[in-house]
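This document starts with one chain, in the form predicted in complex with its partner chain, laid out as structure tokens.
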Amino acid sequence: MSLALASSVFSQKAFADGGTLYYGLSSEPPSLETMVNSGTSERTVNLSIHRGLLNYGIDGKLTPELAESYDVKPGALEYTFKLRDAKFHDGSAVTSADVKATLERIIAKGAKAANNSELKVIKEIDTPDPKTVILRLSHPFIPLLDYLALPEQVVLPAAWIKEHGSDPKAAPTVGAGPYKFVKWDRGREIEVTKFQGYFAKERPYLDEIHYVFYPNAETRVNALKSGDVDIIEYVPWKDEKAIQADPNLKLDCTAGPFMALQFNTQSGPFSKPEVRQAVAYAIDRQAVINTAFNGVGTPIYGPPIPHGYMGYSEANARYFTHDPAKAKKMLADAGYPDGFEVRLLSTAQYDFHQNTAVVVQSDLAKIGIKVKLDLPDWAGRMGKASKGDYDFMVAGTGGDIIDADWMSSFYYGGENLVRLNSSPYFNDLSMNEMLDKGRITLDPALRSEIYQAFGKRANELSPIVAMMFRDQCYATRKNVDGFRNLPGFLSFLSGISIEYTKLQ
């Protein structure tokens, strides 16, 4: 019988050749609500039915969409789209109305979209013709660009958003990308077509594209090797080698997002830089690596940010070594010769997560640290540590956009002092000082002086300990191509590059 069956299911590969993706994503998105980021699942999605004004293109730079082009007067304060003529799926033309719409909605009090707050920096927004919007901003604000082309923020018709945009349980399904919204097959797959009607008239390549959800890390890789998808994202770590090794498929890698230690500074030891610094000491980058990774990846001795960004200087990136000698010595002068006792928060659902809380323990055991681990679910450890109940916690995330302002979320004090990025209770005026400052900075070599300057300050307070970037990779099918992994912290937005895909 399975002979049988087998032949059969050769005969239907052949036949969906013509056009057919099967894309394995790592979870279901919970929802298809653009403006709020549920995940890479959900952006990867999304990205193949929306477009924003404009967006990180397949070689990780802003590239127009929607708008045409798009011009900004001197000083920073008002920004011209001139929109090109695309259309929504359902047929009618995009037009400034739908733009004002959509960002209206993204920057209305206490919206839940996730970039409410940096956005809100919008003070008007004018349509003097159905191709133009104009943005004038209450100061200036140079990431404005970058936020605008998350998938956060793609355009949606303004038709829609009247008629759903409060309905907290609506998704928009009609964009204006390169698919067609088809189906979401609840627990299984979302299905997408290939929209005639897109601006770019050549593309896109595929007739559909099913987007099926396979959670499991190891069955996501069976599915690929065994032919049932043709692209995966979040390929482990230990498949790496076995996948590189296959003549069938092809692996996609970049450094992308780090591993981090995050620390509630309200109180105790980890109140003190001295013993966050200790910890930066102590631990074994190499080994993070080696373990949790499968010895892939970039150690960081520094701030977390990457060769060729804004604020990179060799300096910061050199502060730390691994030296437990030294990281015991500063416990002492602290007051703490003998250690302590701490929780450290992680998850068991991942296990990158979780193999890094290990060998963090058993690094700090070696200076006197007594590390207790807590392994709650995803859901549980997002829980725990947006009120900050922790001593300190592992984090694996990266800057969402590759402006320098990425920092922000993760550094600035401020009103708001217990959030997920950013160590509870931590709130130093001058690196809050120098963000501000770094936002509203036009000219790039002071604006690079700047945060240079924070890296180093970041360095001496240690919020964060950041131990190694961690690889983001992609793996397809040999017959796939056009599908790019985005560089860097762009990686969880590769999604885009679906529109340049094709089957061989």
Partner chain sequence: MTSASIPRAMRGQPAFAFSVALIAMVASIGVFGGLLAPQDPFLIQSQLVNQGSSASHWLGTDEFGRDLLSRLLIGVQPTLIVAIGATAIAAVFGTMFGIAGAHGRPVTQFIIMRCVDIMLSFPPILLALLAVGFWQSGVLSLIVVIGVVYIPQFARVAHSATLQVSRMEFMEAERAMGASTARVIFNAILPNILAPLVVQATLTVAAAILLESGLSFLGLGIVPPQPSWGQMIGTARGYLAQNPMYVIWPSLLLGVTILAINVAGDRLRDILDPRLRQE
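Everything quoted here is computed from the prediction, not taken from an experiment. Residue numbers count along the first chain shown, from 1. Take the two forms, superpose them, and find the largest set of C-alpha atoms that agree within 1.5 Å; that set is the rigid core. Compared with the form predicted alone:
After superposing the rigid core, the C-alpha of residue 195 moves by less than 2 Å between these two forms. Residue 454 is among the residues whose C-alpha shifts by 2 Å or more between these two forms once the rigid core is aligned.
Taking the rigid core as fixed, one finds a CA shift for residue 123 smaller than 2 Å between these two forms.
Counterpart to the form predicted in complex with its partner chain, namely the form predicted alone:
Nothing else is written out below except the one chain.
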């Protein structure tokens, strides 16, 4: 065998099929219920077990999954999906009846689904044959495909839905994804194994995956360094340089997620927009970056719209400055010359969340606001957040979709606390109208104008005060290939790439 041929054969075999991968999660998922969003760890596991009509692919673009193709009629009122030949883990075929039952479960009145309100635009679901699904909308809804690509819209077997409905104790672990659920060892790990009947015949490559829970960041990093795990999420910023310098490790970072304060605007000082604006002027963004993120990050002085995304405006992006004197005057003008006391919800489970809260506490003390920190574990924090049990809260998050309608989940008004990021009880009719108009406007240029006007209003009312864009990093051992950190906001969906992951 020639040297060149031998080298070629070796490179082809360097990353082979099979093997067991250990994935270090930053928290134990609160549940595996698919239609709710309980954080990145839950999404990561579900993205190994389930697939939807569409997904965001490893390139960050919309990718047909259980739908082999789709067609949108002019006017965007009718969407037709053609299903590929695919099976659930129980051996049954994925059919249009399963898609219909899944979507009806999500949009049912009172359903605790993350995208219940968004997908209620679907007024009719027609299934003319087992491989065809037709969605008819009550009005145009430009971001429909983006929402269908989220892990909260993965397709479940109609038989399972008929048996269990929306029982929160019966998490749907039978999916059509590349790996099958095996067991959940509470407090330790979730195990999945390769699904031989997956529709992508050449994938997945691994035999099994163990999602191991490492809530402590230092322990998680040490587990990667020692080889106890092959991948970790939420790499601490202080460890980035050391991981980059380690010849046995690889670091994969993207910018996009952001840190923000979101307010319960129901009553008290934070019901006044000028008080929320005062907070925006009081926060030293660079101090947050230096203290909580080891100096890595980009300050935000306006709405958290990344440069290049629809709705970005330079004027809106420079609306605020760090000006404690102005903040103190705004408080006095609002009727609080001596400040007030409030409770800030964060979590002790993630250092960057807790350290962000500490900086906010210190900065607001300088303008007379006394902040008491509430620091439960992540599950406790999520529980309080979902109930609106806070005066204001540290949020580390990003847009769920890349369409500009991602802003609806943060700013659309009302008392709906199902969505993860909406500020309780905030409701501005003009902002709602702009968001509604943006959803139905077909012309991209007009849509951009709408969202720029929206950004100006978001600054004026400040139900959310953004502080900084942060790096979101994964790290792997050198013997791991194919895992990808999806770009920008989509970093939280990077678990989709486990389908392409191999071990050397």
